[in-house]
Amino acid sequence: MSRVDAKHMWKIYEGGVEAVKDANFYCEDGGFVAILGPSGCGKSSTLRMIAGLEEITRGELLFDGKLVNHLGPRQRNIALAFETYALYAPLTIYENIAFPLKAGGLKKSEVDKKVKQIADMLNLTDVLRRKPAHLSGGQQQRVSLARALVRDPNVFLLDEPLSHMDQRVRVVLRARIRRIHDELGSTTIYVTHDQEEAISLADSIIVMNVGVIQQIGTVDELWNHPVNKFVAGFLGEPAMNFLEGKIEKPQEVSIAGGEGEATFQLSGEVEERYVGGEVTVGIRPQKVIVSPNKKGDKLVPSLIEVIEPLGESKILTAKLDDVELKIVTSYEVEARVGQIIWLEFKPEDIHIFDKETENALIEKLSRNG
């Protein structure tokens, strides 16, 4: 397996379209990195440059410290599984999975052993003698995944490999992909727009938007210390709530409600120049504390408009002036549509973002404190 280093890597298509801008990241030998972001953010272009399917416009790509910009996919010894499965129609499923092993000159007995092993792990044993045309889209995608995972490459590159499968199958296969990764000690780079996949699979997550890497970190770092509003809002379901706020003191922010302003303490300090200025306040739905009654001046009133039961929890949709808030709370909390509830935020759960740059203003202090 190999360590992968991308250094100042750009992809500029014809017409000057900048799909990937100055990407810097690495994946340790044996590491599992997910590239996460919305459609069109540049994640697939990044993966295709690593694979050698797209030319790197500027920058360097290294495998174990060796420059591979000039090498084709075969020379890089990578294994690929894409959202489009591209199976060999005349071949059986067994032959499709075995193809890269036979091309590599592996003995027939070893080929048979590896094919049956990966087929068992991905629930394909019963269809090995069929042709791709007789399989569902989800089964064909599993075959594509098996064909990639059956090899012993320097790097596994997986681009939305579970996208055509139903939710139950995806949950099962996520666990199996991670198991295969751990057993083989493989280096894996996984592209997805699905945050559940990224969170459940990867050791580290690269969040991209409009061709730019926004943040790289563990789930805990991205969740608790987002560096900007995009990362904060993209990660989490329901998404983070954003409110208008005003910095009263370096460690104090106020939020306007129906009955005036409520003031909240911050876990860190913002720079003095922000005092008196407007900011964006972020609070995750899971971190909102709900009270049926007003207790002091550090609560904000909100009107419940929708209640979504989710078994052990429920999601409240509430209105604070013209802003819609999502609140995840226990099923035991009494709530009804049309009820006024009072909201409280703990200092350590409040995120502050610059109104113009949308960068976090207390991220470093929160991380250290």
Second form
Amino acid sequence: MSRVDAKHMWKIYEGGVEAVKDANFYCEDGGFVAILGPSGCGKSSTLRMIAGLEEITRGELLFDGKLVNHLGPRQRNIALAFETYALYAPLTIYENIAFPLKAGGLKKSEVDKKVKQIADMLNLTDVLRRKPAHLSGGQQQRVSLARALVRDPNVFLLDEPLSHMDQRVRVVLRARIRRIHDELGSTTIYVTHDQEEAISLADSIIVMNVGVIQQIGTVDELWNHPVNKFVAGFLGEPAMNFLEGKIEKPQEVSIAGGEGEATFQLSGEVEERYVGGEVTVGIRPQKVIVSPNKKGDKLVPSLIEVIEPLGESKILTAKLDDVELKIVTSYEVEARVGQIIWLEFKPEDIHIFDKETENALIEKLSRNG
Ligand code: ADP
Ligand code: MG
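Pass me the form predicted together with adenosine-5'-diphosphate (ADP) as well; I've looked at the form predicted alone already.
Up next: the whole complex, starting with the chain shown before.
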């Protein structure tokens, strides 16, 4: 297995589309990294450059410290499973999975053992004698995944490998993929637009948007210390709430609501030059504290418009002046539509973003300090 390093890697397609801009990241030997971002942000382009299927326009790609830019996919010895499965139609499922092993010159009995093992893990045992055309999309995708995982490559590259499957099957296969990774100690780079998949699988997540890596970190880092509004809003369900606020003091932000405004303490300091200026305040739906009555001056009033029960919890949609807020509370919290509730935010749960650059303001300071 190999360590992968991307240094200042760019993909500019003919016609000038800058799909990947100056990407810097690594995946340790035996690591599991997810590339997460919305459709069109450059995830597949990044993976295809690592695979050797797409030329690297600028920058360097290293496997174990050795430059591989000029090597083809075969020489890089990577195993791929893509969203589109490209199975060999005339071959049976067994033969499809066995194909890369036979090409590698493995003994027949060894091939047989490996194919059956992986087929068992991915629930394909019953369809081994069939041809691809007789399988559902989800099954074909599992065959494609099996064909990748059966090998012993330098790096596994998986591009939305579960996208055509039902939610239930996806959850099962997620756990299997992680188990295979842990057993083989394989370096794995996994592309997905699904945050749940990235969170449940990867040790480290690379968040991309419009061709640019926004942040790289563990789930905890991305969740608690998003470096900008995009990362803050992309991770989390329901998404983080954003409100307009004004910096009163380096450690205080106020939010207008109802007749007046409420002032909240921050967990760190914002630069002096922001004092008196407007900022974006972020608060996760799970972190809003609600009270039926006003207590002190640290609360803003809001009007409940919708209540969605979710079993253990419920999601309230509440209006703070014109802004719609999502609030996740325990099912035990009493709430009814049309009721005024008072909202409070704890200092450590408040995120502050520059209105123009959208960069996190408190975070930056604590990083520098
Ligand atoms: P993702 O996998 O995150 O959805 P892609 O890497 O597929 O994103 O695409 C990133 C951008 O590059 C998109 O704007 C897409 O339209 C463009 N793109 C992808 N492939 C090509 C190509 N072969 N030629 C030109 N533009 C492309
Ligand atoms: Mg893609």
